[in-house]
Each structure stands twice: as structure tokens, then as C-alpha cells.
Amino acid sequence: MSRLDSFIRRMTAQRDILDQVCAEVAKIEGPVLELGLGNGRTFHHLRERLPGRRIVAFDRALAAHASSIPEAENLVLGEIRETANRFIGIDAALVHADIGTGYEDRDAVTATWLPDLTARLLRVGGIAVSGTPLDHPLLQRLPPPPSVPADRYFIYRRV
């Protein structure tokens, strides 16, 4: 599969999963945390799907389109592993993490800290959506929508 086709499949899976979980997240108290703002496409999508909800976005540096930048108080810049730790206990309704690189060695390092961080950011019953697996005893894996191939994108509930 070409890298373009892979990207399209990943974005389609991300959108389909976020559309599915946003209806449930709308009923759960707490902010939404976007780990990896990037160019802001997902932030913009979440803002449309969850109007009025506080969305805090994290990234190493600001590279988002001007229409997709959160308010200053909801933008956290720096190494996500370090900056998001300050938000442990915030009881997020949704944590979305799209920080995989496609390089197995780099993603293996992220896998050593991202699952635990995600579990500690979420409230019980909260939802995690990730482009990489989040293997953690407090995160129960949920099935994706039928349109999403297995292991393309991942959904979890904090138990």
C-alpha cells in the first residue's frame, strides 16, 4: 500500500471513530485533550463535533493552520510526555493521541509512557482514541466501527 493510501485510511479511521465516540463523549463531563495538535485538523473536527467543550491541545511546537489553533490557555507546547503530566487528574472525557511516527523504534519508546499517561488523564468511563495501541490494565479496548479495519486505529474506555 502506498504511503498516501495508508494516510487516507488512517484519517478515515480517525474521523469515523471520533464521529462515533463524540456522541458518547458529549454526555461525559470533563475536557477533551488532544495529544498532538499537528496542523490542527483533528482539533478543528473535535471543536465542530463538541461545540462549547474545552479542548486542550498539546504539541512540541505550534504548526497548526491559523483556523485551527486553540485559545492560548488551551494550548500547551513542549514535549508531550512532560507537559501533559501537569494535567494528570484533570478527569478528561476524551483523550485523543495521534503521535505515532510510523517508525517502529520511535513508536516503541512512546508505547512505554503513553498508555499510562492516557489512563491517568482520563476520568473513569472516559474514552481514549489513539493511532497506536494503548496497552494498560485501566484501559479496556473497544471495537471500532465496521468501517475501520482491525488495528488501524484504537478505542478504549477507562475502567
Contents of the next structure:
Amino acid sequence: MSRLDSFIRRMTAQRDILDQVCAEVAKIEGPVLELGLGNGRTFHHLRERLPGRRIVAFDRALAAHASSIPEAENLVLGEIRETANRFIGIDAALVHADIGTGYEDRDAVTATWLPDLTARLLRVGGIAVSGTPLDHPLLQRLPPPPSVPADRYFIYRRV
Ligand code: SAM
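The structure above corresponds to the form predicted alone; please give the structure of the form predicted together with S-adenosylmethionine next.
Following is the full complex, with the preceding chain placed first.
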């Protein structure tokens, strides 16, 4: 598969999964945490789908489109592994992590800390959506929408 095909499939999976979980997250109290603001496309989508919900976005540096920049109090810059630690206990309704690199060795390092951090950020019953697997005893894998190929994007419920 070409990288373009792969990119299109990833974006489609992201959109379909976020649409599916937002319907559920709308009924769960708590903020949304966007780990990896990037260009801000998924932040913008979440803001549209969950109007009025606090969304805190994290990244190393601000590189988002001007239309997709959170308010200063909801933008956290620095290494997520360190910055998001401050938010443990926030009882998030949704954690969306889009920090996969496509490099196995780098993603393997992320896998050593992201699952536990995500479990600690979520309230019980909250949802995690991630581009990389989050193997953790408190994160129960949920099936993706039928349009999403298995192992393209991952959904979990905090138990
Ligand atoms: N979902 C975003 C969008 O729709 O525009 C794209 C996110 S992009 C794929 C990933 C972003 O995560 C990059 O901007 C990168 O700087 C950030 N990132 C990745 N790992 C990080 C880390 N450990 N700490 C802070 N930021 C990180």
C-alpha cells in the first residue's frame, strides 16, 4: 500500500472513530485531552463534535493552524510524558492520543509510558482513542466501527 493510501485510511479511521466515540463521550462528564495537537485537525473536529466541552491540547511546540489553537489555559507545551503527568486525576472523559510516528523503535518507547499515563488521566468509564496500542490492565479494548480496519486505530474504555 502506498503511503498516500495509508494516510487516507488513517485519516478516515480517525474521523470515523472520533465520530463514534463523541456520541458516547457527550454523555460522560469530564474534559477531553488531545495528546498531540499537531496541525489541530482532530482538535478542530472534537471541538465541533463536543461543543462547550473543555479540550486540553498537548504538544512539544505549537504548530497548529490559526483556526485550531486552543485558549492559552488549555494549551500545554512540552514533552507529554512530563506535562500530562500534572493532569493525573483530572477524570477525563476522553483521551485522544495521536503521537504514533510510524517508526517501530520510537513507538516502542512511547508504549512504555503512554498506556499507564492514559489510564491515570481517564475517569472510570472514560474512553481512550489512540493511533498506537495501549496495552494496560485498566484499559479494555473496544471494537472499532465497521469501516475501520483492525489494528489501524484503537479504542478502549477505562475500567
Ligand atoms: N491529530 C493531529 C491533527 O489532526 O492535526 C496530528 C498530530 S501529529 C500526528 C503528532 C503531534 O504530536 C506532533 O505535532 C508532535 O510534535 C506531537 N508529539 C508526538 N510525541 C510527543 C511527545 N512525546 N510530547 C509532545 N508532543 C509530542
